[in-house]
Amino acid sequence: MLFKLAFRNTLRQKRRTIFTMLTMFGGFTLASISIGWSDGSYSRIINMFTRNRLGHIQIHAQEYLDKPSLYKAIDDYEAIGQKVQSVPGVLTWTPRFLAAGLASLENKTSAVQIIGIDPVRENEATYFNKKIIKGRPFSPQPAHEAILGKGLAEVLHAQVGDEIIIVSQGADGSIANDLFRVVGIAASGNQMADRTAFYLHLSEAQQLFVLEGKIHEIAIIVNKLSHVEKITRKIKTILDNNALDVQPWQEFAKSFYQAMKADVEGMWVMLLVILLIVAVGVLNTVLMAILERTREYGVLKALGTRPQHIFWQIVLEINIIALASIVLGAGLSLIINHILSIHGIHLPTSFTYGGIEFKSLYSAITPRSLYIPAITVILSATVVSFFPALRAARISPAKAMRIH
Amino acid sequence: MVETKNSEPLIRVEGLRKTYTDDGVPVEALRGIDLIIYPGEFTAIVGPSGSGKTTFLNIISGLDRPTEGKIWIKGRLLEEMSDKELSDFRRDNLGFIFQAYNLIPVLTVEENVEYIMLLQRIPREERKRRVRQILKEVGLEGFEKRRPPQLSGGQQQRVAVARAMVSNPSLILADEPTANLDSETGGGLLDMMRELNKKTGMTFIFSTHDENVMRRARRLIILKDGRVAEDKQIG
Ligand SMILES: Nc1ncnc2c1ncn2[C@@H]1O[C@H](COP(=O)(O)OP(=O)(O)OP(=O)(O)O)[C@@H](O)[C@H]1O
Ligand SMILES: [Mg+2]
């Protein structure tokens, strides 16, 4: 009866009650879409700053990060690679060699991060061919081939097939220059990594530095991002070697983590304000449909109805179309995420973030882009109804009664 | 007759004073009432308006509270209860019928009447039988399922006088029952009271305004000013 009367309490004003719906629906839906373009933009920008550039965990000799420097090398890092790929969820991984020089063509010369890649894998796990904007990838053997990053190649002024020489110091000591041609041109999105980045194949780096068999960096590619975590610790776990820093992209990758933490947060406050949107619109709802019914309430409780009754009846009421509206406004979502997921938005001027160029974004149907705006949508209804409901519940019934 | 002097009190009320002071200017409505009621009567509370009829039927059955005097009802006194036993108490022995009939708008002429059983927590099938049989008794037989606002205003305040007797109260209160009704729907409302009346034994206090109702009451209690001006048993 206590649902009965609630519900059938919702047909009577039938304006009212679809406006009311009308204000969650749409406070649903713009939550749920928000949510949703958030969570697939934000992970967007994550993979292209992880998948394809950083990697989701990379694994470092300690305290490498702190203070790089060549001597903080990872020995044998075939069977660490071996061992990374045995835990569930890892895709694949790459190792990079990591050195400073300097590069010189002609008469400029210019500090430069080298960087030796092993060819396949890093093309597997960062999709390392793709960003090569002019020439080739390497050879799949080592043949004293480079490929610079494209601000590195204007700033030197080189074309595909200029000889550039490399100059630095060796492991031991020793003096370590070499003659490399330029095969192609690399744009990694991140155009400042690109003014400085200059790729070697792996082997003929550590030769160059001494260090055969060297290399500074594992970088890991997972399955999920939202497994990072966890697979993090696992790989810790194989492991099991206190000289290794094992860091999910949130450590290793500290500053680009927290600006986007905190532009995460300023959807929190988006949500905030279509909660009090909505919020308002019940309280609206709630204060008129009891002003309306002062005359029945305080009837049902002269028949012996406990004030909770009257209480949970309204709190009912409001939440019926709570849960109607949020059912609409899921299937709303539900199409509007989903062809934003697969179509996207293509921005009108693109933006860069971290470094990376963006041109289109796309949305995520994920769990939360649901269940955050339900959840906030029935506790703003239930606690937005509290308070009239309450005072409905204790109203006295011979008061209630002479209001004609 | 079932009213005798010789049985328990239903109701006796001592020393009642109402003062009404929430709209600044206190109002005496009740002014020291002392009252009686005995099992079965069929009383009439009448009186200029004005004179506190409301008021007193309200806290007789709980729904207001005194400013000072006592009441006790079958033998409980009134102020000793809390809201919620207050609200039990009129649940399991108080019928109420109102002036403006006061149904449940959204609720069928069945519902309405079924509402407060299903508060006393009675059994389906003893609900539905009972609600037959008063709706029968009150000559609405076929209006089971219409709402109040299709009913007609006579047989609105049958549904109401159905829904106070349906869980066997001791004791029905109506505050002008036949205030909205013409007088000779109000006459046949009050012929069917005082049939009920007979039959069951129940108790009923109403108040009225009009001639033609105050003639079928068994006792007139006149208020005049918040007091007992006139008690007088009737034929
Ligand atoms: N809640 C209230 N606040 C203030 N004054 C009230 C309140 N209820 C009743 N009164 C006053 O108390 C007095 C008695 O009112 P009551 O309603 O009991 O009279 P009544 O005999 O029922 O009148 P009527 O025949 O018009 O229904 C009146 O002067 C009225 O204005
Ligand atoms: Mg009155």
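Whichever C-alpha set is largest while still superposing within 1.5 Å between the two forms counts as the rigid core. What you see is a predicted model; the values in this text were computed from it and never measured. Residue numbers count along the first chain shown, from 1. What changes on going to the form predicted on its own:
Arg394 shows a C-alpha shift of 2 Å or greater between these two forms [criterion: core-superposed Cα displacement of 2 Å]. Taking the rigid core as fixed, one finds a CA shift for Pro307 of 2 Å or more between these two forms.
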The other form holds:
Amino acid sequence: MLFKLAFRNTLRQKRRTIFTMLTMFGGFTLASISIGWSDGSYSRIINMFTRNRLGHIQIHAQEYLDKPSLYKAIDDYEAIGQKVQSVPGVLTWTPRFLAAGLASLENKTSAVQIIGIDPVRENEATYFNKKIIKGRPFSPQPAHEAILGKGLAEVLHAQVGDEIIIVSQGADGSIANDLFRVVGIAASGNQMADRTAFYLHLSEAQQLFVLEGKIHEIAIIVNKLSHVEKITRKIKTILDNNALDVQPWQEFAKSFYQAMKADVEGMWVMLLVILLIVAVGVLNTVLMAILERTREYGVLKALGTRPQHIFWQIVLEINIIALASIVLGAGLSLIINHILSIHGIHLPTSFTYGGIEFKSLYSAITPRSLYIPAITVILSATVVSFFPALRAARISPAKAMRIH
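The structure above corresponds to the form predicted in complex with the partner chain; please give the structure of the form predicted on its own next.
Partners and other molecules omitted; one chain follows.
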């Protein structure tokens, strides 16, 4: 009976009901699009930062992340990789050799980070072959070839076909120097990394630094980003090696992760603002309704209606309007988020986040983009309706019926 009365009351003043519904509908839709936009943008940023470059999980020698060193290398990485590959949820892995050196071309010299990669595994893990913007990928077999980051190629004024001299120090203390021919120029999306990136075939990097059979990093790609922590724990268990340090991307890219968390916290501030807008709009409408229907509530109490029935009738009225607003808002926000997830919005000027340049942003359809706004609207509407409902329930019948 209470629900039926509440439903009928929402239809009595259609204009007021529509205005209240529009307030909630607008708040839900705005919150849903904002969350979908945030989730889509961050998912794309994380994907570019991990899936396309660093990997979701990395394995290093102990203390390498704290203080990288040429001598903190991993032995027998093939056996480690086979164990990692056997863990459910792991898609692939790739070894990397990391060192520093100087690259010279004619009268140009620049400090570089030498990155030795296994071309086949790197292509499978991070799509390295798709990052080549000029020239071609590595040959299947080592052939004294190098691929330069886009920024490094600009600094050295290097072109495909040029020969570059690398000078550094080997693990045995000898001078590590050799000549490599540029076969390609790569753009990883990270301008800072591309400024120093000098890619070599893994075996040639090992030979150059007299560290045959050793690497410094194993990058691991998993099937789902949400499973990273669980898979990290499984890898630690299956390796059971205190000399190895297994870390998820949140650890080896901590500065990026903390910056992203700070931005996400800003989203909750925005949701609080939306909640306040909805709450004020609902409170204003409900108070007006109570004032207009004061005589009605007085008559109900005079006829013996219990105060709690009046209280819950008003709360139900607001929640019926809120549920209708959520249904309509969910339909519209799904359509908008779907369109934005496909086409995105191209920015008039690009921006850089975590060293990665973005020219467009995309939305995403996620459960969070529906249930968080729904809870927000229901809670704000319910809480705000308590005070007017309590006032109506406590009204004096004699005083209320004298009001015209």
